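Listed next as structure tokens is one chain, alone, in the form predicted alone.
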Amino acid sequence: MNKQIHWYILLFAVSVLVQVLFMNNLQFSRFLNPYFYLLFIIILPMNIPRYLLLLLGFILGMTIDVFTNTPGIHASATVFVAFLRPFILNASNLDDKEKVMCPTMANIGFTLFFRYAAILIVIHHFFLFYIEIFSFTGFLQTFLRSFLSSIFTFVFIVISQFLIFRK
């Protein structure tokens, strides 16, 4: 078990590091911002209880918010996947073997992980883009923006899967 807190807490630090130092200066045009810290939420174990992986979302959030110089949109958006994640792993169709483990491609391979995942990924990116601009004024550049960074950011994710988490 602590073996397992140990390898949460890099996770997180690097999630965040590679996000900060990274994927914030990646921006090609205004369309496609790659957001990795997700797979920190995404790659939590499975029985992890409620009120701790809302909190990791919004402690994960605040520090995005913190180097990034954005109030609470940040947080806001992973409270809410946080939130909805517990009801898409529950969608997913798990056995209850699959659900003490952490939701990686290696682990329920890559058809669940894929959606489950990309739906994560989708709910954050339109929830933060649109809270972010808070209007609906250019709907549609804001739609256009939140879903080609969900794709661009759902392959980093995958590259990680990849690179990281391989068998």
The other form holds:
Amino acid sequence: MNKQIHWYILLFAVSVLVQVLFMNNLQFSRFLNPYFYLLFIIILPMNIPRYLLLLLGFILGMTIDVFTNTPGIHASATVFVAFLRPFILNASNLDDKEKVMCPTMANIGFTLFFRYAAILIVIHHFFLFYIEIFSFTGFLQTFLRSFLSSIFTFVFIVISQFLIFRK
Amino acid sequence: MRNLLNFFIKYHVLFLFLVLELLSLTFIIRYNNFHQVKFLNSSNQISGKVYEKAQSVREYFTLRKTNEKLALENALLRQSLQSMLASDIQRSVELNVGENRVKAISAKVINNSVNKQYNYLTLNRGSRHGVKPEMGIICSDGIVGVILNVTENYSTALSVLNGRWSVNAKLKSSNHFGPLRWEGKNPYLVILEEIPYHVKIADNEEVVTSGFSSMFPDGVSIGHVVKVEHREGDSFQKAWVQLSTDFKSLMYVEIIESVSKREQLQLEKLNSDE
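Instead of the form predicted alone shown above, give the structure for the form predicted in complex with its partner chain, please.
Let's see the whole complex now, leading with the same chain.
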């Protein structure tokens, strides 16, 4: 258990640093802004208490906000997906055996992980980009931004699954 | 009372969610004047340190480019030095006094973005080096932004590519001025607005700062006009301006303070007191 906590602290630091030092500097286009730090929320253990999940989501979002000068924007989006995560997981019909583990791709299989992570990422990105612009002017542009960035984030998160969470 | 308590315990997750979400939204709304949440930005000590370390690594890989740029600037400076020596020295000193005399602090950009809606810079100079909020920032190519927050060793700045800020600019040849703002899309294009309809704007016409705001002296380069738009029935026209500063490769900048600024501000204060 203790080992697990250390591991998650490390994962937190890594996903924040990868986000602010690498992902935020990928300036291909303003339509492709990956938010890789979601990895941390995605693979927290399935049996984590919901209040802890919310608090960790808030801390994660606030840390990213401190680095990007956007107080509250990332925090509101991460708290939102942290709140929705149990519902999304419940809807994925997992076995009882799988319910005690972390929802990584190696543990729950590609199809389930694909569906679960994609829903979480898309919700997060849409929330984030609309909160960021804080209006519905340029609705379609923001829609496109959210959608394309979601795909981009998803690709990075799947790659991370192959790199660090192999069985 | 007990029922109420039970109610809270039963729905504690929902309440926690609402509290955290409201807290975040409060931050977002107060963000417009977020001098109040000073500790929550990248000029704070921890994130400043992280960015500085990362920047020193990045710098190593762009040494060649920086060298070329410096050499180019050197050549330019030498050239202008020669022409200055050739001209009347007495006159150039007077010019310096007559126009804005400017104090400059050189700084390194340790964090920067161009693809967000509101882009900010973090610089490695702070109050210890004499940086104060609302000082202007320029680089060898032109205008960069304005200082927002300052800590002891770092400062954050609004870049021109930030929808929350606009600077007063003018056409160099005709002196017609208007606000310059970024529309939030292309990091090379800004819009100069409120130019009267009768003014003819030539292609490629140069756009510079107007010197009305105390942040920038008169005539700092901003860019050149690439497109003009006039809507039917509108008494003003808009000009798209290509920025001369390349924000994607910004590395060294100068923070400037006009020496005569204080005097100008004091004088202008007399007007509002009356």
